[in-house]
Every structure is written in C-alpha cells, then in structure tokens.
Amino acid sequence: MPTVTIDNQEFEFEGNPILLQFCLDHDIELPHFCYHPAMSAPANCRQCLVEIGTPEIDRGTGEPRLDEDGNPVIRFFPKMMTGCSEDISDGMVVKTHRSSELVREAQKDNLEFLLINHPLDCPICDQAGNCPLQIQAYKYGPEGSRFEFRKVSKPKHIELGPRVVLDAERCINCTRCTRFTTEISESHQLTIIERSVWNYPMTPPGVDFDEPYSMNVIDICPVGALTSKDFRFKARVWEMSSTPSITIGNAKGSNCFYWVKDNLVQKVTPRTNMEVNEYWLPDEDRLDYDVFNENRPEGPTIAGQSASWDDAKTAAADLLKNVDANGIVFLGSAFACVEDNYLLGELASALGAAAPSYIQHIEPGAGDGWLITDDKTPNASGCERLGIRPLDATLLRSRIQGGDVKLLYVLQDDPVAAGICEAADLAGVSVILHHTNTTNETLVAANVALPAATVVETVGTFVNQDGHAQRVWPSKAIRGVNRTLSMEIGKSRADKHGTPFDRWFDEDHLVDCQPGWVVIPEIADLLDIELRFKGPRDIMLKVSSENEAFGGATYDAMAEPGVRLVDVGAEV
C-alpha cells in the first residue's frame, strides 16, 4: 500500500487524497482559511504552506535512489507548496510547522500580511472567541505588528440581504462565501468587487442576498466579516452552551447545534452529518427557534384554569375512564418523538380504542429537493413505522360534527389550526391536549391541557424522510426535576449549563412542562394500565426489539450520525 511521511511519521493511504484533508482526517492540525472540504480549493490564503519532497528516481533503473543508510533520497521542491492543492503520492515526504522552521516563519509572515489591514475590533466582533483568524494569530502569528500606518477602510454594517450583514474591513478574501453561492447553492448572489487590498464580497447590482441558504456563509466565514442580522450582538460564544440535536422544521431532520444562554435558545447552527445535511442548514431551520422561547405555557390547566400536575393528570384519567372506547379518538403527532407516540399507541390499545392517527402537514411545492421538504414535520416517518397512519380529516370532521367522538386526545398538534375542525365543533367533546405553545388554537377547547416539552427540552428519537433514526438531547432545563433530563442535558461549559450555578441562569425562563414519556405512563397508572419504563432509552429498546421497522435503533447506535432504517414503505 502507498505511504506518505508527514513530520517523520509514516501513514498508509488509498486513492488520491488531498494533503490538507488527509492531515485533518488524521488529527494533524494544519492551519488554513480558504479551504473547505465541500468546495474547490483556490489556494489563495497561503496559510497551509508546507515543505514537500519526493524520492529521487534513478533514470537508469527506475528505482528510488538510496543514501548510505539505505533510505530513499528525498528531493524537496524549491518552494513551499499549499497543502490544499497538493495530491498525496507514494513516498511523498511532508514537513509542516512541527518539523520545519521555514514553514513556521512562512505561516507567521503570512498572518502578519493578513492582519496588516484587519481592524482591531475583536472586543466587539461576534466571531470573537470562535474565530479561526484570532486563534491562528495567537498560535502561529507574530507577537506584535510592525505596521504603523493607517489601515485601509472599507464599508461596514452592509445588509447584503434580510439575514446577513457584512463588515468588509474584516474580510481576508478567502472567497468561501462566493464559492458557496457558486458551487453549493448555485444562487450566484455574491461576488468579489474592487481590487487588491480594497476588495470584498458584495451582491451584484440590484440583487439581494436572499437565497434560502444565505446564512451558511456566516458559518464558513473564517473571520467576523459576515454576521447574522438576527443574532448580531446578542451573546458571546463563551456565554452559551451548545447541544447537538436536529431541526424540526421539516422532514429532513438536519443535524444542528442549539446554542443556549440564560436558558433561552439564542441561535441554531449546522452540525456536520454527511448522510443527512452534510455541512449545511437552511435559513428556515435557523430562524424558527422562537417557538422554544416564546408563548410557552405556564403549567397545566383544567377547563382553562391553572392546576397542579397531579390534578391535571387525574382529570385526564377521569375523562378517559368515563368514555366508551369507541368514542375516543387518539391523535399522535409527527412533531412528537417516537417514544411519546409509542406510549400513546399503547395507551389507546389498552383502553380498546382505535390506533392513533396523525395530522399531515404537507405544503406542496415548498421543498427544493435538497434540505427543504414539502413535509413540515420531523417525525412522520417515525409515526408510520409505529403503525400510526395519516388522519382522514374528512372522516374525523364528520364524526365530531355527528357527535360520534366523545373524547379527543391530542399529542402535540393543533387540529383546529390544521383545519380539521372548528373550536366550536369541540363544544360537546372532551379534549385532552399536550401542547408546546399557548398559540395552539385547540387550547381554548381543551378540558385538560398538559404543557409538553419541545425538542430542546426532551430526550427522544425522530426518523427523517430518508429513514435515518436520530436521537435528541435536551439543551434547555425545565421546571421540576427529572433524573433522565438532568443526566442528559448539555454541559459544554465549565460552569454547567442549566443549573443555579450557571452565572447566566434565570429561573423565570424555566418552562413548566413535561415530556410525553413522563406524563402518559402516569395517566396510565391512574387507569391501572402498566406503561412504566425506566426512561426513554428503555422505551426505544423495546420498540427496536419488537418492531422490525426500528431494528437496531437503540440509543447507543443512534450516537452520531444515527441509524439508517429500512424504507418506510417496505413490508416489515
């Protein structure tokens, strides 16, 4: 097998890998700015310079020449090469800054050039603390600046479009943003204007940077030149915790990080998963986080009046006791996790009621064939695999209006807003509702309303439209103590997010809600139905062992990047 030697360490390789990417894949840090694995390599930042040599070949024999010790004689190129544009070849020898003084000096000199006209505004820059230029300047750059003249001025605070703001002075001309709009999104809405030290990215005349993936350029910008109009000046990276999860705005289930400060979600950024969303995230998935922070319920209610959790669960159980099973309709939810939907199905079965169905939320034409789908729910595929089928809206409406439905049990959905029925139609129907927001239009008709935990407050499993089972972790704390949530909640900061010891902790931001996998078994207990599990991990273990459509989908297997299940349409 061919080999390459990097800093006196030999590696085997296959194919024709790029040197810089090979180093990154093997945890060899090689500083760079312009390179991105999903785009072309222009080699214009020059930060990944290395010394490269190859064995001398004897023209007569065609074999490598050997020195006195029997080792191949290596001839180094007269100039340093950029690692992002060099393919590895058999026998190649590479010296990085770890083994070459020449490379170390080149990297330091290159950073000095990049910083000549870069503004000294790290204290007010959104990228501070998470800035590749800042980090590399500390690690590889000069200790001071020899430039004592006025820096070049460029336009600042330019709204390129509705979501992205440009500070041109910070741009180092890596061209990642323009290559993204050319090669990835293909919107061609950004280009480089002007020349030399005065150039920077800009939209063509009469064009707004309003494509549905515009905010990805913020993530890939290696400095603070491109920032989010929504997030600008809200929080520092060291003030927030980041928790891996998925987005819930459509059926793609794109992988993301939820960034939380003061127990409020502040922003959403992509998490790399090459099988789902690669490196990218649509703008619509980034900007819907207000549903986690605003219009949240302040505890359970009975007939619109505040109540304790015990009283609300008892009231729900009493309603279920006093209605014939034929008059009960259970509605699962493509917004709720597999575990909650499974428990709802088990409750319906134990009561002798019909299996739950779920409301579809399809917007024909809304999808783009990439990361935006027509289906605006994150778990329709999970419902289908559980045997929960799409609701026949016409049939349910006629049953409600005809008086056949005596009790409607709704899990995290809104049949009134979905147009299934009017709130007035539910006047003679008992309604038990798990809801996440007070904007739920069915709430006014609910006899018992049970605040539900959202995806950022629960542990659970979601199955995207491509059959990937993915689990989520809580990134926000909720009111009350739950051992499972406490153990799973993200602790990416030293001061342990989500506790009173968090210096950004505000108890007013704790939502009084509970996951369905807590509430449904407790209601079942009051009905003498055994649905108790130690937690969602055990629920999913049972589901995966009993249902072939979830085979292998255990929590251990659903660590990144998740489990690919059989097609939902297959016979299982």
Given for the second form:
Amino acid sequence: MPTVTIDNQEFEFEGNPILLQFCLDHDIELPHFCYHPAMSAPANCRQCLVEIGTPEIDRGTGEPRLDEDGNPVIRFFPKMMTGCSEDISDGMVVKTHRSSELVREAQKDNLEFLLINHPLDCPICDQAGNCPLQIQAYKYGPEGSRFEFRKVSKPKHIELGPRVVLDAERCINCTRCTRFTTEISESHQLTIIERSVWNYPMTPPGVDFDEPYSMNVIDICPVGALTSKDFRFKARVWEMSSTPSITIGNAKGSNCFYWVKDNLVQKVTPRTNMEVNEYWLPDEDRLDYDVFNENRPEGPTIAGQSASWDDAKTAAADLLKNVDANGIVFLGSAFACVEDNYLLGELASALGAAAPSYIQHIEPGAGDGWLITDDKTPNASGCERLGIRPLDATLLRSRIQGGDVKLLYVLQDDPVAAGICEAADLAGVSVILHHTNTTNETLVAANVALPAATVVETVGTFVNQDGHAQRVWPSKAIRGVNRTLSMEIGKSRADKHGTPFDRWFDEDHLVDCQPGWVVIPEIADLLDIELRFKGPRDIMLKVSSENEAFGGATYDAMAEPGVRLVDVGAEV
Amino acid sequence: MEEKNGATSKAGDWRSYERVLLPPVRDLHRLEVYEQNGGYEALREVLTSDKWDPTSVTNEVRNSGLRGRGGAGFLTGLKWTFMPPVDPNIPRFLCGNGDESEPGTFKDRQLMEFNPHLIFEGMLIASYAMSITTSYLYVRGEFADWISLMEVELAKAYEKGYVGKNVLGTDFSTDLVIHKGAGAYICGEESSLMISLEGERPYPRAKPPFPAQRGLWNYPTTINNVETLACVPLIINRGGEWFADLGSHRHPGPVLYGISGHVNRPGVYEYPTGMLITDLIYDVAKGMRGSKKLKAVVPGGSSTPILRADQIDGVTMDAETLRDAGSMMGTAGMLIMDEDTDIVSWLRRVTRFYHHESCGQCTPCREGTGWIENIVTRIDEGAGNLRDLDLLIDLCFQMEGRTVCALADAAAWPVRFTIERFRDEFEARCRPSLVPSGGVLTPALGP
Ligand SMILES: Cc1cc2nc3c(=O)[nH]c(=O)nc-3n(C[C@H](O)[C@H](O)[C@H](O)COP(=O)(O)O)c2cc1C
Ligand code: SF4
Ligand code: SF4
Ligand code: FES
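Return the structure block for the form predicted together with the partner chain; the form predicted alone was the one displayed.
Below is the entire complex, every chain and molecule, led by the chain shown above.
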C-alpha cells in the first residue's frame, strides 16, 4: 500500500486523500479556516501551509533516486504548500508545525495578519469560546501584535436576510459562506463585495438572504461574523450544554445538538451524520424549539383540574377498566418514539382493543428532496414498522359522531387540531391524552391529561423516512426523578465546554412531564397487565429481536450515528 | 552578438533596427492597410501551405525562443505543448491577455491601438497550432476607445473570412471574441482572467491545476500576453531563426520598451531584447530631463526590483542579465527616476496601488498590503520609526511565496528591494527609535 510520511511518522493510505483531511483524520491538528470537507478548496486563508517533498524520480529509469543509504531522495517544493489543496501521493514527505520551524513561523505570521484588522471583540461575540480563530490564535499565534494603526472599519450589523446577521469586521474572508450558497444550497444569494482588506460577503443588490438553509453559514463561519438573529446575545457557549439528538419537524431526522441553558433550549445546530443530513440543517428545524420551552403543561390534570401523577394514572386505568374493548380507540403517534408506540400497541392488545393507528401529518409539496420532507412528523416510519397504520380519519369521525367510540386514548397528538372531530364531538367520549403543550386543542375534552416528555426530555428511538433508526438522549431534565433519565442525561453531556456551573440542573423551567415508557406501563400495572421493562433500552432490545423491521436497532448499535434498518418497502 | 561581454549591448546594430511589431505605417490598424503591408499572409500560408501543420507551427514558435511578454517570460512554444491531445468532444480555448495594468507598463495599449490585426493574426495562428475553436481577447476595460476600434476591425476580418467558419476557405474554423474587462489589475493574472471571463468574481485560483489542464469553464486553455501573440505572425513570416537571432539569444526577439519617468522623450520603443539600459535612457529616450543625474531604474513594471544608478552599468534588458543584476525583465516597462526623486514617496505610491488592487482573497496579501501601505505612509510623512524598516522587510517575507497568486510577491518585492537599496534615504526619514518592533504593545498573557 502506498505510504506518506508526516512528521517522521509513516502512514498508509488508499485512494487520493487530501493532505489536510488526512491529517485531521489521523488526529494531526493542522490549523485551517477556509477548508470544509463538503466544499471546494480555494486555499485562501493560507493557514494550513506545510512543507511538502516528493521522491525524486530518475528520468532514465523512471524509478525513485536513492541516496547512499538506499533511501529515496526527497525533493521539497521551494515554497510551502497548502495542505487543503494538495493530494497525498506515494512516498510524499510532509512536515507540519510539529516538526518544522518554518511552518510554525508561517502559521504565526498568518495569524498575526488575520488579527490585525480583526476587531477582537471576543467579550461580546457569540462565537467566543467555540471559535476556530480564537482557539488557533491561542495555540499557534504570536504573542501580541506589531500593528500600530487604526483597524479597517466595516459595517457591524448587516441583516443579510431574515435570520442571519453579518458583522463584516469579524469576517476573515474564508468564503465558506459564499461557497455554501454556490456549491451546496445553490441559492447564489451571497457573494464577496469590495476588494482587498475592504472585502466582505453580501447579497447582490435587491436580494435577501432568505433561502431555507441560510443558517448553515452561521455554523460554518469560522469566526463570529455570521450570527443567528434568533440567538444573538442569548447565551455564551460555556453556559450551555449541548446534547446529540435529532430534529422532529419532519421525517428526515436530521442530526442536531440541542443547546440548553436554564432548562430552556436556546438553539439547535447540526450534528454531522453522513448518512442523514451530512453537515447541514434547514432553518425550520432550528427555529421550532419554542415547543420545548413554551406552553408546557404544569403536571397532569383530571377533568381539567390539577392532579397528582398517581391519581391521574389511576383515573386513566379506571376509565379503561370500565369500557368495553370495542369502544376503545388507541391513537399512536408519529411524534412519539418507537418505545412509546410499542407499549401502546401492547396495552391495546392486552385489553383486546383494536391495534392503534396514527394521524398522518403530511403537507404535500412542502418537501424539497433534501432535508425538508412533506411528512411533518419524525417517526411515521417507526409507527409503520410497528404495524401501526395511518388513521382513517373519516371512519373515526363517523364512529365518534355515531356514538360508537367510548374511549379515545391519544398518544402525543391532537385529533381536534388535525380536523378529525370538534372538541364538542368528544363530549360523550372519555379522552386520555398524552400532550406536550397546553396549546393542544383536544386538551379541553380530555378527562385525563398526562403531560408527555418531548424529544429533549426523553430517551427513545425514531425512524426517519429512509429507514434510519436513531436514538435520542435527554437534553434537559424534567421535574421529578427518573433513574433512566438521570443516567442518560449524564451521558448526554458530551459537551466540550462544560463546567460545574452549567445550569441544566437548575430548578427553573423544569417541566412536570413524563415519558410514555414511564406512564403506560404504570397504567398497565393498575390494570394487572404485565408490561414491565427496565427501561427504553430493554424495550428496544425486545423490539429489535422480535420485529425484523427493527433488526439491529439496539441502543448500543445505534449509538450516535444510528442504524440503517432493512427496507420494508412501505416507507411513508 | 557581443554576448561574451556583458558590458555591451546584445541588440547588435540596433540603430538600424526596422520595427516589425509597430512598423511606421500610417493607419496600419485598418484592415485594408494591414493587408497591403503583408497582413494575414502568415495565416494564409499556415493554413494553405503543405509545410505547415499544427505541430510544425508550434515547433517553429519553440525554435524561435519566444518568451512571454506578460511578465514571467515563460517559453511560449513550450507552453503550447502543455495542451492535452485534441479530443473533438472537449472544447479548448485561447486567451489573449490585454489587461495591461501594471504601473509603468503601457505597451500592449500601443499594439491594440496601432496594430490590432497583428494581434488577431497571432491569435488565429495560435488557435490553429493548438486546434482551438474559440479565442478570447481580454482587454482592460479602461481601453474603451481601442476596444471599439478593434471591434470594428475584427468585424472586417470576419467579413473577409480571416476568422469564423472555414477560415480562408479551408476546413479550419475558429472564432475570436473581444471581451471588455471590468477594471481590476488582478484580472490580468491568468486564472483570474479566466474566472472573470466566466462571469464570476475574479479570485485567482490555486495552481496546479494549470490552465492547460483546467482552464476556462474547466477546459484546456492557453493564456498569452497580446505582445507575445503579436510575435507569432512575424515568426511564421520571417522564420523562427530570424527571431532567435534578434537580441539576446536566451531571450530573443523584438520587444516594446515602455519608457516613462524623468527622460526627455518617454514613450514606447520597439527594439530587440538585450538593449543596454543606458542606451535606452541616453540614446533612445534622449537622456535625462534637464540633464539631471540618474537615480534609479525600475526595469520591468512597478513590481520588479528597483536598480540604483550604480547597478545598471552594462546591464542589458533580458531575463538572465537582469536577474544577475538583481532585478527582472517583467514587462519591459521602465521607470526612470532622476536625482530629485523622493524614493520614499515613490514607494508609498506603489504600495497604495498593490493595497488597492489585492483581490483580498488570501490572508497575507489582503492584510499585508494594507499594513505595508500604512507603514510606508507613516514614514513618508516623517512619523515612522527606524524599527519600521525591519518590520517592513519582515512583512515582505511573510507574504512572499505564501499566497495563491503572485500579486503578493509583486507587492512585496518593491518594498523589500527599495528599502534594501535605498536604506539611507528611508532611515533619514525615520525617527530613531530604541523601542523594538511590537514592544510597545502589551503581549498577551501566556498559558
Ligand atoms: C497580479 C498579476 C497581474 C498580471 N497582469 C497581467 C497583465 O495585465 N497582462 C499580461 O499579459 N499578463 C499579466 N500577468 C501575467 C499572467 O498571469 C500570465 O503569466 C501571462 O498573461 C502569460 O502570458 P505570456 O506567457 O505570454 O507572458 C499578471 C500576473 C499577475 C500575478
Ligand atoms: S462571514 Fe464567515 S464564513 Fe463568510 S467569508 Fe467571512 S469568515 Fe468566512
Ligand atoms: S495573492 Fe493577493 S491578489 Fe493574489 S489571490 Fe491572493 S489576495 Fe488575491
Ligand atoms: S485551509 Fe488551506 S488555505 Fe485555508
């Protein structure tokens, strides 16, 4: 296999790797700004300079020339080269800052240049603490500066579009943002204007930077030049925890981090998963986090009155006990996780009721063939794989109106808002509702309301429309104690900036809700139905071993990247 | 001729030299006049005579020893051979570089004004040699008048069948398009020129890949300066040998010297390469204005290293000699400065230019050119410190060879060499300072 020598260490390689990427993949930290693995490499930041040599080839024989010791003679390029624009070749010898004084000096010189016109307003910059420029200046930059002039001043607050704000002074002109709009989203809404040191990115005249993926440029900007209008100045990075999870606004299941401070979700950023969303996240997936923070229920209710969890569960069990199984309709949920839906199905079958169905939430034409789908739920595929079928709304409506339905058990959905019936139609129906928000229009008709944990508060599995099963971790705590959640939230703090002073365990803003996999087995218990699991992990062990459509989807296997399930041919 | 001795001209009997690039013919820019003076004969011969095929044309150019007149002096025939083998499904392009914007350079303009058909003819022959079906003549936007003039003349050439479908009735077809640049020095850099032609923001591209591998719209492309291309019909008409014998034998041919500054008769002069700088100043340009003493010469456009008067004795205008003398041939745009010249002020103006013209893509060039201008301005205004001079040299080394294109080098060389060669004048302008550079600022706290 061909080899490359980097700082006196030999590596084997396959194919045509880019030197910079190869270094990063092998834990050699090569400072860089403009390079992004998904985009072309303009080699403009000049931070990744390294010394490169290749074996000298004897023109006569076509073989590498050898020195007295039999080693190939290496001819170094007269100039340093940028690692991001060089492909590795067999026998190549590379010297990075780890072995070359020249490279160290060049990195320092380049950072000195980068900082002379940089405003250095880190104390008020959203990027501070998580800023490639800050980090690399600290690790590889010079001490102090020799620049004794007024910095170039540029516009500090440009609303490029409805969601993205530019501070042109902070910009280091890496062109990642403009390349994103030309190469990835292809909206062509950004370009660099002016020249020389007066350069900065801008929209063409009369154009708003309003494409549905605009906020990705905020993530890839290596400084704090591009900020989110929504998030600006809300929290410092070290005040938040970030938890790997997925977004739930549609059926793509894009991987994300939820950033939490004071038990409130502050922002949502993409998490790389090459099998799902690569590096990106649509704007709509980032801005719908209010559902986690606002209009959350304050504990369970019975007939609209606050009640204890025990009383509410008992009330629910009593309702189920006193109705003929034929009069019970269970609605599963494409918003809820596989575990909850599975338990609901088991409960229905133990009671002899019909299997649950789920309400579809499809907006034809909303999808874009990329990360936005027509389906606005995260787990329709999970439901289907459990055998939970889409609800026949017309049939249910006429059954309700005909007085056929005695009890409606709803898992995380809203039949009234979905237009299946009016709240008034439910006057004669007992309704048990797991709801996540008080805006749920079915709530007024609920006899028993059991606040449900959302994706940021639970542990569970979701299957996206491509059959990718992914598990989530709790990003924030709920009121009350749950051993599983406490353990998992501990694990979720794969957070790079954590300090003991993080706020995620504060009492403020804790929501009094519970995951389905806590509530449903307890109701079953009261009905003498055996539905006990040690926790969601065990549920998935069972589901994945019993149900071929979930084969391999154990928590250990899913981990962070998720598991691609077998194609069942019936994806929504 | 007298090449053994560097102290003498390599241009031979230059006083009786007969101009070929810009011959003294009235209205030569008009097609009719150009034809009467043997115009398009080279093209006709190349297309119709059995002696010529694309390879033999390229070889003739190679044998002539023609080197690019755009600044780098690269061997033109060799560059043409970098084009990949012809594949009928893959378009190939030629760009004539008429973006001429380097300060002190104004010779391409003369060609475009007075002998545009020679450029066209050169481009057509080059297109034949490299099997190119479309060539672009990229002209500096400010040359609006000559662009209109050339467009009129090009239309006539189309009408006469010198360009277009079935050139001169042969089965060779090729188009020539005149493109008006949008006004930036950087568009003269070859990769930037192509990107500008494509309609994008003209940020130069890292090389490799070179234009012959990935050029215009990613197709194989060759880029030559317009003066380079204008030499091609001459080589066909008179033979590569004639060309190779003219002037310095390692850098041969006729060349347009653009002489500006404190001489009695500034202008563009055509002579063979290898002219003594002193002949050009004292004979060709009729000596120093007001009989002042010569102070310095910048031989090839503002980016080439400045030479002090005592450094030009016996130096001739060709790449090798100028390199040995510590400078470069560049574009042969010569700036002549007399003893009254304020060299600090001159450098200030030069640094302003490169600061303004940096495309701003690469960090060292974008930041370095501005920083340098700031410092030189401060020195010029009498507020500089001695340590600024060392800082300037440092900054030059921080830029040179570390950027995407050569503009950063072009910006750094004049600074580095002017300070090196006129250090006393800079020092005299500076305040003495014992504070080391950077020492005035509090260093950041260490780990
Ligand atoms: C910043 C910069 C500006 C340039 N400007 C010009 C120009 O205006 N005209 C030109 O012919 N070459 C210019 N060049 C050189 C071209 O890149 C290229 O080398 C040349 O056109 C090749 O032609 P030649 O081989 O015939 O010399 C420039 C180079 C740089 C780095
Ligand atoms: S705004 Fe950010 S991403 Fe865009 S060019 Fe500037 S530094 Fe790069
Ligand atoms: S060296 Fe200067 S002009 Fe050339 S690409 Fe870089 S920034 Fe632009
Ligand atoms: S990462 Fe290589 S030059 Fe920017």
